[in-house]
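Given next, in structure tokens, is a single chain: the form predicted alone.
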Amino acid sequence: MNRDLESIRNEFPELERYELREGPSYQFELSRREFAQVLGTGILISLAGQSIFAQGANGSRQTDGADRLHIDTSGIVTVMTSKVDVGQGSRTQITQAAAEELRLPVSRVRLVMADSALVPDDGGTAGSRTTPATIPTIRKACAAARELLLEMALREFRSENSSIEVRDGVVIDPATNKEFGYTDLAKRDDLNVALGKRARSDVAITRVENWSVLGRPTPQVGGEAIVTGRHQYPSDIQRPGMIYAKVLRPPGYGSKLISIELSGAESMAGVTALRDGDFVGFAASTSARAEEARMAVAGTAKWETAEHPSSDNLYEYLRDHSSTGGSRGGRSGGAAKGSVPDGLAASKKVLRASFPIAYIQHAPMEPRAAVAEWQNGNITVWTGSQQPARVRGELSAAFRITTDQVRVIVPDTGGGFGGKHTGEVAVEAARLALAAKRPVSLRWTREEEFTWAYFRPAGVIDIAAGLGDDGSIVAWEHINFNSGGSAIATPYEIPNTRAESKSCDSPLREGSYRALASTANVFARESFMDELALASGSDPLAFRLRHLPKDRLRTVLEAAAERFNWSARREKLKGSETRGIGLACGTEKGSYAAACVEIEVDAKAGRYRVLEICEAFECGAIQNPLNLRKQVEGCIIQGLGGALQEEIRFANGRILNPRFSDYSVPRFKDVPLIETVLVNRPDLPSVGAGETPIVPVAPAIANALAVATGARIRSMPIRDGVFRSV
């Protein structure tokens, strides 16, 4: 090698260094020497099971997710997790958590994420589970390593002084001023002590009031490499001898390939052409050459097409193709309370409304990409995925090999938002790499991403509610067709409630999205709450507070309203024909959000724009306020897209707007003044923050528009009728 491994590690953090290794390709069955090449000389601590080097009775390597930490001789501690970073900041948060318990600065903790040959399986990155589930596991592991250091230090000092502590990775004996740190631990010969250590369930993790690393604003780990262009995303991965691929896609959904003539591509020098059922792909020295091969045979393909509905009749289609039972993305609302029919019958006033919700795309900055490399019947794939274990399973099934023969590596990826849970691009790249007998890079185009990736589910939501003589809600019914059951249960205190999520035969491929059905269900509920407030002659804030218990949701609603100065603004804008304010609140994944919005309307042009959004958010004890603020602001901006503009249009089995020139996502000009209020609850466990802040954005905008214009728009995006966002 031209440079030593440590210098490369310092320049290219974590997974990037794997692509810089020279010499033989990285192997699947890791020897101790090969493991040291990746992580450096030191000790690996097994915390809940056997070591990576422990052998089974038959001599096979046993890994059960036990291996969590590696301490090298320079005092750097490497922490391993299957979680991924798709821009949400988990690399920084997990590094902070480890540094807190190890009593190290963040700069001395390295994170290896989502490499199936190295890391334990912590599950995928979805459902806001990293903070409440993975972080505590890693903290316990690191606390156990800290206890090991103390134990070994006391043995070294021949001391029983239980008051000594680890500071900056070092234990100091107050009697002799001797030091013993992680560097010394990594050099010990009695590795059996380290490798046999287990993380006890009662290991003491640091209390919130004693945090010195967690709870503080911490810049993004690896941020410099990102802004200077040195970070390698999945699209950037290079392998020796690598070639590039293109895939021939069907003309529409449901199309079946009858025949194709590949000779035009096969006759091209340096081109590999492959047909495998309906899959047709091409690999060549450059993407342009692969595209030439694709175009050379595209005209010879004969397809059997299928009928397909249009977005023009989507909502009627969903109603006609629905069935009760099951719920996508969350609970169906639980058992009904009281009797909704009786409550409605006894109501002084009954209101009903329907809320159509469009399909939208995740629109990540980086479309799907994968590099696949076969070696001795084993496959390594570098790809962008939120579910490395799932991709590993898909590859195993596709090629009828064991998961031990599959290695999946996920570099920090350019966006996911719930849209990268599947491994189709990895399988496609692996198919072509097997045929070409060379590493293959496949990068989906934007049009492929917008057409063949899955979408946030569309839906239509029916709500009925009744008001009593005193203006309070006495009955509530919420029925969701297709978009799912997350956040479907009302948080308001109502004596008679019923919620149901109906599965439908979706005309488009659909799957997870940031907060999934919460955006739809909260949009419908909070929009309808304003309609009920108007019908009862109440202020929208007062109406909600009347029905909310004194809990966390009420707290964030009050915090947002106070910072926004709701009452004074409402009075000031009363009767205005150009300005309006609205609010909304919601809870999901154990966190709570409320937003207040002001909009400006140009009634003559039939347009409006959002001037300001103030959102309060609470997710328990805040672990990194800097990253949390970014998460909330990111959710708000993404929420603007679904609220104002984003909608997938389709007909005859084809997407009609599969590119950014036709599909509008928020631009800088669309971003209003944003103010975030972070409600810290150090008395409560920390939970995820990557999803819930999105849910109050759209209904708050719809409510503000209704106040300003008297026009109640019940669809997402909010642009029916004459009003359009600017």
Contents of the next structure:
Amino acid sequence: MNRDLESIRNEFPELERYELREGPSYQFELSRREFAQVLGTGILISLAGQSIFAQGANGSRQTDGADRLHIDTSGIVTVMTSKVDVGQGSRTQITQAAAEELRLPVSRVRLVMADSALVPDDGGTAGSRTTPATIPTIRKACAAARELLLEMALREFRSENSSIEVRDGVVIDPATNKEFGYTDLAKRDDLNVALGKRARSDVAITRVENWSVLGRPTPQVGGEAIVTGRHQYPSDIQRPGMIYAKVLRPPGYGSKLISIELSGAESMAGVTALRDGDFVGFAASTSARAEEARMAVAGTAKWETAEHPSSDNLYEYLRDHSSTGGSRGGRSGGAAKGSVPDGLAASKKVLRASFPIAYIQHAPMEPRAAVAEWQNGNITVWTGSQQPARVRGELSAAFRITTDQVRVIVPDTGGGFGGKHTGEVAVEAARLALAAKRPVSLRWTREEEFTWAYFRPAGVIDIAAGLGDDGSIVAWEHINFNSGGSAIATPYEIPNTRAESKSCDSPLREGSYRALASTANVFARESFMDELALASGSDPLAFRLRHLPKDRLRTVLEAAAERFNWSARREKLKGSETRGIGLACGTEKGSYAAACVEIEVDAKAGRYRVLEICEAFECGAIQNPLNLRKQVEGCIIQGLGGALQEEIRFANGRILNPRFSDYSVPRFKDVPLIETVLVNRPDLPSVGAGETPIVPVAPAIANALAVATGARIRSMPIRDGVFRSV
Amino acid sequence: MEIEFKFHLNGKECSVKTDPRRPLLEVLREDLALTGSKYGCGEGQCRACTVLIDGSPAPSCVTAVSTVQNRQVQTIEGLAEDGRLHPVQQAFIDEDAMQCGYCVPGMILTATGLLNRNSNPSRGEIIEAMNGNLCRCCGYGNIVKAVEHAARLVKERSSR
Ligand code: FES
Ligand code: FES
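Now the other one: the form predicted in complex with its partner chain, given that the block above is the form predicted alone.
Let us now look at the entire complex, which starts with that chain.
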């Protein structure tokens, strides 16, 4: 056995799993030679701060920033980023952005994403940060490369013609018809000498009105690999000599392993069986064989179980286990205005209500998966994670090695939705690979994903509000237990407001989810807005507009209402007991969404069905209308799941519905008529669109149901003893 | 206990020696290195693992490998012919019917099975036939359009 491996093994501590702490983010410098192997010959360009450096792939390095671009001699430009694509379309959109600035067609740009050995650190993929933060950085780097091409071309032409431009990756001298393109640039090994160190703070990115690739409908990059089954997701990675693993899970949360007899598995030919602390895993030539090994010894395990609360009394539990401040949403929503007690005292009518929000799970189509391979004490892991730097940190901590010894590669992954921020599967696969001395593939089952991944936080939201003599809102108080602080501050103009997000001792492991707490906070707020509108005898649309400043939120609300024909429909459906309409709006992460819905109710059966959803959405300048529509529609339909039916139930430390047969998610038949209004604002910076469109869906449905039935359901999912969705 | 099985896989004779109870999905992925068929649930609920058995869609995760003995199995890898995409594959690209794409191979095979028995399905028939396939990115709208488009492409190709 290799020396390094031996020493790691001796040192190996109990696996540190299931911690939600953040790992540090690091730079990884691969050697020059390896770089050239991966990318081929050509030049590499780094953008550190505002300086650009270029040099031949075999030259010495003088840059401190990691390389951002590689231009090969066939004229293909490779762009590198630590961002991942989990289905939100970042690959396509970043490719477009690079192509735009490089003046190349999309087909000549290759994107290397999330390979810690190759890419500069743009951070993880979360919080809708790719569009507002990463894309501008990449555009600057590509614009700098374009300027470099231009500059070298002018030198080559011995021209000072300032009107010459880069087109299709080539510069043409109008005087001589001579050409100089990226292909020629890639062959220059004297760039460093020629240019020296130059500050490029003047590099300008392309203005929106001049966009020719961005802003255009661009179909998914890599689509052919997907439809042919050729694309390898993390669970599809194959390595020479690779074997497959299964893990023995505890019988419930908090259970500790006292003892297990592994000999029944160890005696099976070709099986690696391992216990390390509470971790017990098996690896063999097939999953079935590993599972056989697991089953052979599972019965011998003795566990010390722990008490765990049940979802039946979840909301009391959260209230009883709360503390003020330090919300997990990062914001405690402390913003206060005026005095809520004074405002309520002066109100003509005061209303109060509580909104319980269930735990739900992301349930990405591809459960967690990792392939781990050790070589000379260094490890390479292919895994699906939105936070590769964190995974690297987890691996380095678990195996007591430096991050330099850990390479994490994230192939485009089968879904995330905020649910893949952790590296537990990578650590488990790595542990077994170390024991088996072979590459190991570990793919969680759906039940494991439903049980041992994490959940969107549950919560209870208490709102109190007062109406003045003129029917306007004078005071508003919003307290969120556990689900977090995002979008907790009201966007409405109210003289006295207070919002607070309380941390609770969550019975389940929780983490981010598409739009995180804004879904819960907007649900409660927008439901309650309708209750207030009703109490003041106003049209819910007019009531909102009355309290909304003239801004972007108001614009999308008006756009949705107009497309939906809100006023006419409201008139027509007045008094209907079988049909109802509702609306809601919200903003988070700099984008704005409003939805109108129509539902159908069968009061006798206690069933309702969503017939139509019309949503308007605005996220600044639209970079790819095709992808934007997919994200908005995806949010709407995924949002229907949380609105109508999804709810994690648990008791005795176990999830009671950890399968799609028990936990239903939206299917083809659940999709109502959907209309989207994409409001384009070329005058405003583009922001992310993969999250916020989810927020108005649930409250608009609850509001429609209240109109049709007179029954106000304040829980998510929207159902009670009388009504539930079809 | 291992037994030798023969079946036709993507038009070629194929033989594996393995435990007959193993799911076809696992044998395809682990023994035959065909990873285009995906695992999503293992209980017949998501159809990410769909393959065509004698032209009809079946969830390979709950199909024991022994049951395909001497039958025709087609996976996503075997759909394109001579490097030319199958009309359903082409339609998914044309309609941009994918986000993460993990559900797409299963969607394409279910749709192919539908078109095998009904060359001109209505929207309702498409939804009915596809309802067993989950897409957690919830790209259902474009997928329905892709299947409608695929039906047109099939017709065009066969009339040529
Ligand atoms: S994996 Fe076969 S139906 Fe889900
Ligand atoms: S595209 Fe992601 S699951 Fe369908």
